[in-house]
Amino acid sequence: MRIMMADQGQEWKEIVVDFADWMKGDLKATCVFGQLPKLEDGGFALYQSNAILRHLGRNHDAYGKDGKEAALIDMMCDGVEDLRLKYVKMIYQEYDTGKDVYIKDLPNHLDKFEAVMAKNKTGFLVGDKPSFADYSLFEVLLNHLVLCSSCLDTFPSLKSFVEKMSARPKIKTFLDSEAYKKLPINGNGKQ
């Protein structure tokens, strides 16, 4: 979410949650699934990354061109999501004993989006625009880059795609920026 807002040139202000604050249970209380990210635009609140990636998406011209290319970034969005629930799980419940094997297996999850975007043809997963499944997935793959720095050596179409948007100016910004720099990556200190 916060590289898409930097390139598309949005402002906001982040609110960091510690731990010991989110374990008090005011804040929990609040959120509509017990937990966050929450994005609030004036009175309007909305939870769920993808729905604030959807919602960002329709809002800044990064949903496709119409119905079809809406349904196909959904679709790439789903799968960036399976691909991201499976790092998490590691992260959190299996980094001592499953790294290795995650990594091992990590290319038979990266060849379908290497295939996508070898198909497409336009550096882009849909389209020939950053869609919202592409920041979901360009956040994805700078992940998995910390874990194994040469995860994309035999996905060309990739390894192209994270230096094009690294290269984006604004994107470069924000990710040359202390604010981008500070966050850790995963909450457990794991990477």
Second form
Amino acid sequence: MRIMMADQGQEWKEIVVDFADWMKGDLKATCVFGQLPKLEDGGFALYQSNAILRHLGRNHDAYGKDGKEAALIDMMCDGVEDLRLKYVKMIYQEYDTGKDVYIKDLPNHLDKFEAVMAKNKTGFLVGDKPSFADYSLFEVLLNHLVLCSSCLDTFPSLKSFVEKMSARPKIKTFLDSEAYKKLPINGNGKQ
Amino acid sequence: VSLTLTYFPVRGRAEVIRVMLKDQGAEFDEKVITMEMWKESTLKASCVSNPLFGQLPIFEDGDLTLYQTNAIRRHLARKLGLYGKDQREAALIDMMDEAIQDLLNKYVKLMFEKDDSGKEGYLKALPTDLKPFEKTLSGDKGSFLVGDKISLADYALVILLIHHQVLSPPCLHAFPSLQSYLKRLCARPNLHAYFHSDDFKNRPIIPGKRT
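I would like to compare: after the form predicted on its own, may I see the structure of the form predicted together with the partner chain?
Let us now look at the entire complex, which starts with that chain.
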């Protein structure tokens, strides 16, 4: 969501919650599902990362041009989420024992996105401009490149997608910023 | 315009789609794929190459073919006016739905475990997951999760609660608002008829005997 807001020129204030404070429980108790992230938009508090992504998508015209594109974007975002869940599971529960198997299996998941990207030809998953599904895919691919720098070598459309997204001026500025670079990818320091 | 749902002969992930369409009186066809047909690979392969993900359900709305249960649900919600009255309600509906999906994923994981050893721990943790929904529905206008009209999130919660009562009949004893919510929604004429139908009752929750 940071990448999406940066690219869309949406300014935001960031409230950093360190783990020690979080464990005290006061903020947690105010969160509807006891979890972060939380997005405050005007007087309106929203939780659940994909709900936040969709909300930003609606606000910034990043949810397709019509109902059909919206449905396809939802479909792609759900597919990215499935991949993200597998990644997170490996990172937090099975890094030492499961990392190699995960990397080996990765092409079986990336090939679906490669096929969609190659077919669409616009450099985005759906339609001809970035949607929240593109930002989500971009972010998950960046993290996978840290895990295994060669993981996109056999996926030219995905590789080009990451390069083009990274080169978008506002995204480039964000990725080069201290704010981004100092953030560990995952809470347990593994990547 | 014809609507077609393709899925296994179980409730599984597709039931929430069926429940939504039934309640809204939207007619749809069903193509049933048995496990034998699925294992025979050709359909699975076409799901993979055409695109996407090698999974069911598949949903066809005219010439639009969709995969991913939640993408299908959102498409139908937009089509049938089940996504709130404005962007703010849509965002809150998404928020509720994501949390319901988190609980559903835990439930599915439990259902597919090899034995019953995880059930006790699951039921112990369940109240923590149900509390936020109880709280939301106990507000003074709490007829639905968001706003004053049924939404895609409500359908997901209804079927999840029904299945949890199968898992453990007393699981809602400490949650009066959830109980009254469930009663109210199940009394909706189309849902009442559907939940009492052989079609629903005879369809297993998941493949195999466990519930």
